[in-house]
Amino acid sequence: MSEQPAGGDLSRLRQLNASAVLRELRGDQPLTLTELSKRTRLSRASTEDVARDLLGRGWLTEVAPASGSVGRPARRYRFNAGAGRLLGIDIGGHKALALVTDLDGEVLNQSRIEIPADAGRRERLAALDRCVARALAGTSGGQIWATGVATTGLVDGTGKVMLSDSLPEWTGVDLGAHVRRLVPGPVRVENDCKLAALAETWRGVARYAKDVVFLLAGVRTGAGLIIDGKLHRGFANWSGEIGALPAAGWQQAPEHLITWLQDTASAVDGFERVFVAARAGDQGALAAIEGYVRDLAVGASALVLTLDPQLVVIGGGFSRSADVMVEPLRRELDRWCLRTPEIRVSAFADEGVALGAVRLALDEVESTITTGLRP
């Protein structure tokens, strides 16, 4: 990185230098000025100047010298994850979930409220308000630096839901504007499947993969795509919506499970009944799951054949029962795909979407570092 100001823009140069230093300090280990200078390719004097400035603004913290060092120990620095807070919100068909984290994404507080599937717009937004208020208990408003919000449906750049066919009265909700009335700082809104995929590449099972197809498997099926290490949104932010094509099989996939549930009584509630019965060897339950997976695999195969991903990740509510889904899915992908990618199961279950919303908020914070918008 050049340290010579272009066109005399010293302010912009300092922003770029600060961004480079912060980027290197986002790892697990603290670094000395010498190490920072080598990694950023800045001079020692410039590195020290940037570190002093970031310390003063709270972005960095100085770490105690390593034990056993000889002579005057070199000062070491790390990113100050406690300088601010992030808020991630998942507002879905059955719940509202809010996570408050530090700037490294470590969860400090969370709140969850169940929502009836047939809840209208007002009831769902009221549940979101209560969920956010509980999550923020003990956190001052000024501590929240940015908020990410995940929702079903297609979302535009302002945070408005353009289309949602799974939540009653949800099309047209200006979710960004609503959340901005609840919390300070910037608010970004994105589709839940996309954010679940983002969570997997950030802190999940796909964090070392560059090309990923994420399958949100649950009452509703969706997909998120990671291409060359980045979330793929598409021209109009509609990427991954292959489920809109009836031939893809995703619209009718849950019907296999629903039919079995309607014909069977059990002490276990909800869709988990099917998976519990399948593990116990119930042939009807096994057939229902195979039918579900067969339909799921049609759209999944189309995505795999198009993108040739390194991984297919299964997430969402059904991922808790992926032990009875993975092998049938692999067999179906083997039928249709030229190469079947490795299939991994998310460890986040239905919390991955909210974690992806946290990552979206962190993206906003990191962009302000680059542009120098925060004081």
Given for the second form:
Protein chains: 2
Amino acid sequence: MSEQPAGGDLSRLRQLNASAVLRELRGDQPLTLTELSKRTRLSRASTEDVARDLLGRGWLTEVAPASGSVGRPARRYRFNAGAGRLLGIDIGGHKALALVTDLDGEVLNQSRIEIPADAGRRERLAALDRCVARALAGTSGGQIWATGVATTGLVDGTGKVMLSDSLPEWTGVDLGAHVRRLVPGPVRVENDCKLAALAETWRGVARYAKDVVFLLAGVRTGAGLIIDGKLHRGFANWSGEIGALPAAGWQQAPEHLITWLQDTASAVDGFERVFVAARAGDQGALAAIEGYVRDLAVGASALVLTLDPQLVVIGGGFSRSADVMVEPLRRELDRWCLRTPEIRVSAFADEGVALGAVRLALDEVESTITTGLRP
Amino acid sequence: MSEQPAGGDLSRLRQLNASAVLRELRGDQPLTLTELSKRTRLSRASTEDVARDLLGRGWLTEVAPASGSVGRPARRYRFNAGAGRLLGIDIGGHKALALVTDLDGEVLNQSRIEIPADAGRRERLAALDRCVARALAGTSGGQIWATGVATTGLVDGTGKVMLSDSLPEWTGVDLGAHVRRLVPGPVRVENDCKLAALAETWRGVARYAKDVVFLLAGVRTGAGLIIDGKLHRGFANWSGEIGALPAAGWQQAPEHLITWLQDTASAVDGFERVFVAARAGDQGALAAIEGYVRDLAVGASALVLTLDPQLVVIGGGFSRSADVMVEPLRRELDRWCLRTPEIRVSAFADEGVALGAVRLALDEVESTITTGLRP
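Could you output the structure for the form predicted together with a further copy of the same chain, given that the previous block was the form predicted on its own?
And the full complex, kicking off with our chain again.
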């Protein structure tokens, strides 16, 4: 085994060896061939061979030898996160957000466009196009190795929106095909709650946990599930939809807040007002939030009792008011659950979903790295 | 690599090779070394080496060469399921059932003892002891390689019952320690619904499915979950307990049947009577079953909407009346679920749970085979 023709298929063994080497090099520290060989348990010869191949493909880069070494310092290598770019898109009810990152998911550029909630399909897609174009400014299209798209609604395997409750006109849109016209490389589309859950285990507050329930608490209520360290999709990718069950309480939950907002009409609009009032001690606002949390907790308890997760992560717009929401939620979970898991609040502002889309793009790249198909 | 000292630790590579060989030999057909080498992708020399080692341990057996072969017929090997025995125990509210099987899970002997529902802990454990002793008659204790125990209630990692709703006096019993005094070898204890789910994917109607909700429909209502081909336990082994949530409807579900039974007092006792009456067209019985199914379906829909399984398996005592229960259940699931999965009825009489306990024992043996610790 020595040089390998560019673009040639790696044998299964070489793929596995290459994966093992790349996995070790995804950490923060550059490694010498000796260290790599030890960690991967590959022979020195195989390690050298794989490293040479990966350097040729641009996936590894050599870094300056450690200073202070005695004798001829050993070459050190690290993963070349700059070799390509990933694009993550979040297209939702009231915004489009696009992130351009390196292969480590570090955000290099981003763009955000507000979209009126009552925008039609065409207007929403046009906003998505503008948002992607802005995010890609300064990045040559060919640099984008893969794209992930997060959308509200249920998505099929090809990237088509099968059903959107919150945006009925969005049902049926072929988002995969639409985005494939904008960027080169593979495009994968997934439900936004699922990708928010993925982002929490990748870069968020759930990094250490294998079983996680992500709860989207906002104008919409939703869930994404991580089971045994992996995003749980289900047989037809329709998992996490307990909100469709009236007995779960999620359909009526926001009504408590809406009623209070309507009863206390004000120039300041939006749900934020009820949380601000509650924080100032307004009894009506506190009662409204209690009602909301009571309903939210029924479906959340159903998820917890079903899965017994290590962790529940609260995300979505209302999670920014965790100070007035989490304690009541914990009390309600204590009421119904046999074992209340740890509850954490998402540390993302509202970029969690788009970051999950980046992770989806990265999954795509990592699977092609190990099958030797790209670049 | 040649002979290996008996009881010596297999190196990691040899463990993997041995697992690969055993996996191929678990099928129905004996295989030649050439076939084994091809299927495992191991070299001929490694295959021979592993086979020799496994023969020495008694895990493989040589079978007569295929008749009609030309020239010197090649030796053929198969897994020696007779090398050891497994014990599976189901200890529940009204019976103890023990199965002795070979290493393929074929039942060689069984014993069953009825236990009054109001029996105390001591009486129930004594019945378990008698049941195990009878099942083991004719089997020398040393032949039992591993034991699985299924119990009602939630179980911790050591085999202690943490909580039993249906048998409060059972809470706190250290079932693992108790059974370890009866048999040699490792003993594992698990919740009965979880093991029933496991049995369905192993030997039952769910063999082809990776994501399965097993629904126990009987005097008790419960659930066991198979996710991505594996039994889902949860962080503290408390998964599948959605029945604890009043909104799931399971707590009140049997009341419909009980009320009908009380209103139509008869010499014939037991739930079976309501199903018999429904089958004969009794409108009251039909309405009672409809009420039961309506409540059962709320929790079942919560599980389906959460997990989007490929399959729902109905087991438990009432599943024997599937003819009057499954269609109403399907209608109710259609009402709440975004996608109603396939529904199948368990084909086990009432030995499914004990068979799941055998599978748990087999898991234990297979994990020790691959780590080379036994026998």
